[in-house]
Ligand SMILES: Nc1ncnc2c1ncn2[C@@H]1O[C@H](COP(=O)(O)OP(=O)(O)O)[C@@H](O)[C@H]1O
Amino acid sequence: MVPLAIGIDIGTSGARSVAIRPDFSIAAHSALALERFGANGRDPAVWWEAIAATLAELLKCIDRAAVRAIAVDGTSGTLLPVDGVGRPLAEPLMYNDKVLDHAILAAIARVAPESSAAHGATSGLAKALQFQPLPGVVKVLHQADWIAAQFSGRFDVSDENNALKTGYDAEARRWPDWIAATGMRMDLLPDVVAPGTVAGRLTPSAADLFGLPRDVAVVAGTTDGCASFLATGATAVGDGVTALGSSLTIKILSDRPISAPRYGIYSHRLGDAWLAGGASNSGGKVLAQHFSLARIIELSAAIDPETQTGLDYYPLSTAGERFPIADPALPPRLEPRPASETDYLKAMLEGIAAIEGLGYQRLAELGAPKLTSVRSVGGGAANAAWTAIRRRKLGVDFLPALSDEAAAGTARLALAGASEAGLLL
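Model, the form predicted on its own [one chain]:
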């Protein structure tokens, strides 16, 4: 029997499950939209119903007795308050929800180090402080913590990646003392372990619900962003991953933490390495303002990626950029416009590729290692002409991404936890 590990991803639109073998090959996967289970994607009951359904679908395709471990990833910065048995006491605050209480934000700004990811209205710490006064609150958990607890029964544990925006010090590996100075009750914060750590075993009820062995390990997971990086197979210092979605996001595995609040950069700890990166306001949403997807595909087929248009574009939807240039007033640069639509699209693709190159250069200037390879995910990764333009500009190896599913990255953590615990024998 080949042992299996399962990764579960809960996102803003759906739930996904992936089972992988020890050689990282995917044995099965399943995905279901949250809207099938209720209109309120903020409702933890909807999260759990969607996850239970997608896991049930996955388990139909594999030998349940082969499952050794399960891990969960969730949206970074999504928090909810719970009572002593894990029941939610209020609607969660999602990753992009803002805390509008100026006293809370001022308390954090007054004592938090500049390098902390806890700054800002969407920070996990700000949300925890807002939940703190609720009657009966025993813990404030991250989304992935609460889902994992449905399997383990442990409503008191988190991982280092999800805890980062709540103020966790990943270098010292502890909740820092300054958090208490914000007025936060430290007992409401969960214990924190490294991603990939065995945090518990399936409860009898969870094992019976899914027909799984009771000794299946529940392994500490991560954020959706870290999981997506791990899914690609990038594991060496200098490996980069570029996400070409509606926005342009780049990440690189570093041998040291990188912190640059000006650019919105902080580092997640992954074992003995660090994942650093930034997000540009450029990307696919700019292309979509000017071309339909069908037109992009049609025009891309006519692009010669080995020649330059000579145009120096900085494609933005509106003024303002944070990374790799920190300038809230930076104007879009999309002129002069050539007569040819093909050349216009090509110049935009060249411009976004130049931003990508500048992003990796900026990370190196801030202390990250030199880029040695790139794996690409997102819709733009399928554009052959754009890939050729990017390869020419970056000048490094372009490697295939093993998977673009965050759940596959989380499954790798589950596999690592099972291996460390000797469960793969």
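Can you return the structure of this protein in the form predicted together with the ligand rather than the form predicted on its own?
If you are looking for partners or other molecules, they are not here, because only the chain is given.
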């Protein structure tokens, strides 16, 4: 029997599961939209129902007895407060929710080192501080921690990637002392382990619910952004991954951390390597505001990527940018508007490609390794004209992604944990 490892991804719109073999080949996958399970995408019960359903679908296609490990990734920066048995005590604050309490933001700004990813209104630490006064709160968890806890029963553990924006020091590998100076109760923060570490085993009730063996390992997962990178199969220093989804996220595999919150740049730790990058507010969401998907595809077929419109757009849906320019007031630039719709779309694609180029350039200026290749994931990766525009601008090899499913990247972590624990023998 070939052993299997399962990765589970809970994203903004859906839940997905992937089972992989030890050679990383995909044995099965399953995806379900969150909205099928309720209108409120921020309800943890909806997350769990969607995940349980996608996992049940997946398990119909594989030999359950072959499953050795499960790991979970979730949206980076989504947090929720729980009581002593893991029950949510308030509606979660999602990755893009802002904390508006000036005292909280000022406390972080006063004591957090300049390089920390915990600055800003959407940071995990700001959200943890907002949840802290709730009666009965025992832990503040990230979305992936809470889902993993449904399998392991451990409502007290996180991973180094999810913990980064909550202030975790990934270089020193601990919660830094300055966090207490923000007023944060340290006992509310989960223990942190490296992604790919065995954090527990399935509870008997979870094993029975899914018909899985009781010794299946629950392995520490990661964020959605890191999971997408891992899924591509990129492993060499200098490999870049651009995610062209609703937003534009870029990451480069680096031998050193690069942190510059003034540009929205941070680094996730993966073993002894680092995923340096950031996420822009530009991306497919802006395109979708102006064109239907069918129209994007139709117009794109008429684009000549070898010529340039000469327009200098900065496509945003509303004012405000995080990376590679961190400016909450940056206005969208989508003018002048050409007569041809094809040129209008082309100018937007060029503008987003320019933001991608600036992102990789900023990383290089800050000491990241030279970009040697780019793999593309997300809805926009399928657009051939856009790919040609981007390839010309970046001037590096464009390589195929092994998978563009974040869950496949997280399954690699589950596999690593199973291997480390000797469960693949």
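For clarity, every value in this text was computed on a predicted model and none was experimentally measured. Numbering follows the first chain given and starts at 1. Rigid core here is just the name for the largest C-alpha set that superposes within 1.5 Å across the two forms.
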*asked:* D187: after superposing the rigid core, is there a C-alpha shift of 2 Å or more between these two forms?
replied: no
*asked:* If I superpose the two forms on their rigid core, does the C-alpha of G38 end up displaced by 2 Å or more between these two forms?
replied: no
*Does V138 show a Cα shift reaching 2 Å between these two forms after rigid-core superposition?*
no
_Give the rigid core superposed Cα shift of A339 between these two forms, in Å, rounded to one decimal._
8.4
